[in-house]
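The data below hold one chain only, encoded as structure tokens and taken in the form predicted on its own.
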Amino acid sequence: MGNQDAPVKTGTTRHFRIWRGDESGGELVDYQVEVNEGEVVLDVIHRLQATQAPDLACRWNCKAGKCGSCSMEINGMPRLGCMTRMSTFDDNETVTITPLRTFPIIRDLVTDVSFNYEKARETPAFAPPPDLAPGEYRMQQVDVERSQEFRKCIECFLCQNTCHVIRDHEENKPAFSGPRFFIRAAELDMHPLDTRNDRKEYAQASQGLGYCNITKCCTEVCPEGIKITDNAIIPMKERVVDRRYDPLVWLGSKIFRRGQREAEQTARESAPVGTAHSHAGASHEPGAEAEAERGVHWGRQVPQPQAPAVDSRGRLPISEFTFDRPAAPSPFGEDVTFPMPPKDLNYAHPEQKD
């Protein structure tokens, strides 16, 4: 990269490769185009398919960096078109301009990230308390300055572009959400008026958060500067693991959540034969597990939800303080090897019946 400050002269001529093809292939075309002062790698887009190449296809709308539609790969970084000034790079550097990677090739600079709108309708709404009607919610600045800051997501799809975990790996992303959907969940579980109490265990066993091997790479091309990895992927594995298996946390949960034993076992009495458990972490939430399992389908047989064992008084056995295997079982099981075949996966459809 040039000097950022060097301005471009004004009818400089410059050399850029631009893919051009469609899903059964393509190749790099070389172009010399003319650059002007103050323009963005769109404006010079704009301006070769208005005199060499009218049939070059590139998606964009607002051209001010709020639409995320411009997205692409400029010299392999993951960037916005209109976002991207001509006087960073070398009045002699070549510019090659690439689509997204990750996803599957349309036409040139397009591509289907229909895969994101699928993750976006798998994972739960927001659900607001049932006692407020619209209009009728009230927060502090000070409750929701967290999760404030994963609103300015644009959707650009650039963190899930540079994920490898699904750029690197097809067979990961039907049970990968990616970071894009860790912030959307992170958002919810920090929101003051969201009721859900599984956001943590969805993140973990249908999203596929336990993937993320914190690189920060989705951070750092994010154009929004929204800190992806430091302020939401990480609190929420810390989360999980709290959840799960910290001794402490475990133990609380079966001291405090007695009172609640008679109405989870109704529920677990009450549930069809069979039916697959949502491995809602050691939560014990009065319906987290029928609500958790309208999202998340197993697909086999797993070992059922632990409740605190309490004797014909009431109180807890040793045997519970000593058992060596606090918090729910793994979902994958003890003995399993990684990467796992994609038929082995469990994740959500929004489709899903059974």
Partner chain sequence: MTTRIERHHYDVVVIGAGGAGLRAAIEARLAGKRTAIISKSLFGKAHTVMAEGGAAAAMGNVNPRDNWQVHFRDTMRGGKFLNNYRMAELHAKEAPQRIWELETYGALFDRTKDGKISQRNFGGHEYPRLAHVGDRTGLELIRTLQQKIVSLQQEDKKEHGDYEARIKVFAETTITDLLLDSDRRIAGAFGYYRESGEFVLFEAPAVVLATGGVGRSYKVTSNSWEYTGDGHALALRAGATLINMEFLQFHPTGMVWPPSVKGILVTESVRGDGGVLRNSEGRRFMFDYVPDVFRKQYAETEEEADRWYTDPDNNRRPPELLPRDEVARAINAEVKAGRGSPAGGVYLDVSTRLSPEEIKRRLPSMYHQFKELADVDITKQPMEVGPTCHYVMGGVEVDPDTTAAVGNVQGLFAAGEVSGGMHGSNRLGGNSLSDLLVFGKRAGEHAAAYVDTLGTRPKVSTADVEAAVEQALAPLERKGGESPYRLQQDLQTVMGDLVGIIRRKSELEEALVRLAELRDRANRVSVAGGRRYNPGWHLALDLRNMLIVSECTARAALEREESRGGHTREDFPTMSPKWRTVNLVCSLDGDKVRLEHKPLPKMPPELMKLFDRAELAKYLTDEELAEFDALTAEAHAEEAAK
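Would you generate the structure of this protein in the form predicted together with its partner chain, following the form predicted on its own above?
Only a single chain is listed, so you will not see partners or other molecules.
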């Protein structure tokens, strides 16, 4: 077979390794399976079910990248099985398929994703304007488009799966909702007619937005191409920080209004959520900061420093203590140390030429 002069290109036999097992354990099982031109990974799984492995468990529905059911890790990358074309692999490449790592195994490629539904339930729902009857809603296209980007989400949970905050960190799950629900918060925040105005603060205080260290992995794996980090997380972080910690305001109070600082401190403490003052990433030496400010290109996308979320008693959430290193995780990512070497700064002096 395969070498005849058939008009249609016949299939080739390919090597697949698929994780089989349940919560008590399992292993990668080898399969030799036929692959035809134009097929995707999910087609191959279906062929395995119909031939060699009838009880191979795998979720799928639409097979068109619209429902987000067939999430799996293909050669270690979180992907949709229906959206991964076999032509993207080399002809003799072994394709290894494993279940999503962040969620508990049910069987084979099926995991228990109820974590996501619990987080969805905790996120406050759309608050409709009380004075508008159905049919009276008026919004401009340009205003709905920002939220519409996030409403494209197909809830494949690949972003949740890939996020380091909960991948291999079960202990962070209670306090952290994950990228899927940050974009939900951002979507409602940007909804022209939503009447709640504390979406960002809620994300910071109750969804664990502060845990995110902007590594953009979620954006990278999103099959819908939603700019999760740039368009949802960073704007929310920035604006939460603007309100609670503005470096200029802080500087002013330090230089000119020393006497008032105690009063301000009290006011801060009575503020509802997450008012801890952050020292991350700044020297707090006024001269140096002013200098830095003049020289820094503010347009670039470098995350703003921010305080970790605190609970109603003004304490850090307990998971901070179970974290695998002292103190809170750096909001800039664990792989960034300060001061940064000048070559890593996204800045060129206008008068200097190299």
